[in-house]
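Heads up, the chain below is alone and in the form predicted on its own; it's given as structure tokens.
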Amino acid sequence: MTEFSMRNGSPVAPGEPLPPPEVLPPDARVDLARERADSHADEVLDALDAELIGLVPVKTRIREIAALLLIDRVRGRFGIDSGRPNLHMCFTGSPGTGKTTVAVRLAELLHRLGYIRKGHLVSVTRDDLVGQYVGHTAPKTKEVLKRAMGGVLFIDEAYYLYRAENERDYGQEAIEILLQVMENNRDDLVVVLAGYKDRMDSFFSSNPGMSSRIAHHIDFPDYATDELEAIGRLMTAREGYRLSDEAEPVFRSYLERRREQPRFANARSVRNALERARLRHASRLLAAGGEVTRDDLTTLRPEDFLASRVFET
């Protein structure tokens, strides 16, 4: 059965944004616990905790933003106008640190709190925004913005929009259109720029107008080995697998070695390692032939990892 909260005498489903608040008299009292429950924001925050290991500073900032928006709604019920907060953000960090996952949950959170109409995420890169000839960039950028309106626009590796070494590059045109929309339509669109921290810092230095429009800079740290292990256990459980007791130290050794190698991508590399282990597991079972048990079908063993090239160095 679907549960509903009530606001202004009307039911509010969990996935729906809160309606505009009713203005209260100055001597009224508001139950913050009830306001929080009615928003269903905690459901999104709890889902974020369940989906991502670690990232405590990131989760703390998202919770702080949720608290600010909820309190602003309560202030609005008393007729206190603080103005709409600037919600444009920059997520910095290495690949595989959860930036896209957080952006998806952020869109859902902002929708439930009534700050965006739709709550969807549109994820793009430079190729989706910048054209290759004169007159091509503006239509591409505007089409992306049209799709993103009412939600969150996530621009991965945003620093590639600006190429100072190429005077004929059309990225600057896309940036100018973005700047205008970020300022004039910030009540209907939240933009999240993402990428490596050092490159984003250089991008902002070259584009002060963009830097001034970003209110929240959130850094996603690389995962420690213990966290990567926990991520691996979570991933295997979701796919109906487990590591044998003998495979656990081998998997940890794999992670320690892989972290020191080029192009390591945190949780993404963990997922790739487990996918390859599953391939070896399946090939091993078929090569052995004969009957198998449920345990055989669900258990990854040391040899499923030791065959990796990671152990050749």
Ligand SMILES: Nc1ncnc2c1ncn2[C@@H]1O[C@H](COP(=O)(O)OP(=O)(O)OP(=O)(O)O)[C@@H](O)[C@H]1O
Second form
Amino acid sequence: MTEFSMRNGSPVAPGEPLPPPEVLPPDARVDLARERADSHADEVLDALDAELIGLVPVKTRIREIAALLLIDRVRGRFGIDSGRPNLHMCFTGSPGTGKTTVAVRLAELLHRLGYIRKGHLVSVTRDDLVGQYVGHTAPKTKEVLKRAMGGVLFIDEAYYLYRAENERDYGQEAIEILLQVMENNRDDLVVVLAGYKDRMDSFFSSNPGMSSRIAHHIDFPDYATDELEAIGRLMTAREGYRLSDEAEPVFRSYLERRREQPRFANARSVRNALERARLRHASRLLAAGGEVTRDDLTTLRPEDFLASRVFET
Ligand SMILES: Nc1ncnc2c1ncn2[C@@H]1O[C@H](COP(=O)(O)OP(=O)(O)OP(=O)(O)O)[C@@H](O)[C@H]1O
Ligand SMILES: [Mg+2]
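Can you now output the form predicted together with this ligand? The one shown was the form predicted on its own.
First the chain shown before, then all remaining chains and molecules of the complex.
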């Protein structure tokens, strides 16, 4: 179980949730721009745009949800009660496509818009929810739910909760508890189920109760090579490195080869490749000895990538 919060080490200053609205007379007028600025939601949305390459449909949906919550809030000020929208979601996509990163941002956004009290994210898998023995599952699941209240509960590879081949699997117990909480504590907990699309689809067809509680299905497509390259550029810049002109095409060809190989994990593989390039860069500088310039310290060269096993085949 991992807990994330944009409150620690985040480039975005922590926002305070909006105070509860006072009721306005029917002929009042509300300045939407002001309302929007007061929520500081745009800071999160802009950071999402700037820090994540691509993912346009994902970003669009998140903006739509932000708009809905803002308008709902203004409606509330006129005493129009539409009930809290259901915001449980399903994020489908391959490993390393940004699901966890977006969910952490989403948690902060929902907090700023007054939807959840705390805005943290608790990320779990089956093992955090389901026990090995009879009677262990309910307390485990409830403990996780307690920690997640006021925030987002992110269940990675959620389909492992359900084992079709075993009717008495304890996962079923965890699912039942989740279903209840998703219905009854909607105003204080958002559940995000994540995993591969095909497996999630079959999970939903065996668990229609779960399917009907999910309001938003958001798909995270695999990145194109251009996007992986842009992600790499963003990561190197953020860490105070750059690619030399000769290293650019080598890095691209690294990505083209890597994506065809086993266990390719999109942006996470880019991150790992750059970490190994940093190791080689450091060893190369030390082995050369002598003096170094600022440029030496910041420039990744072709050999920092070419030594990779990816180029062996
Ligand atoms: N579009 C993107 N632009 C820049 N960086 C990205 C993008 N997508 C992912 N990353 C980075 O890649 C890494 C992996 O992303 P993340 O953990 O969010 O993926 P995930 O979909 O949750 O993967 P998994 O299913 O393996 O948990 C993170 O360091 C994240 O910042
Ligand atoms: Mg993840």
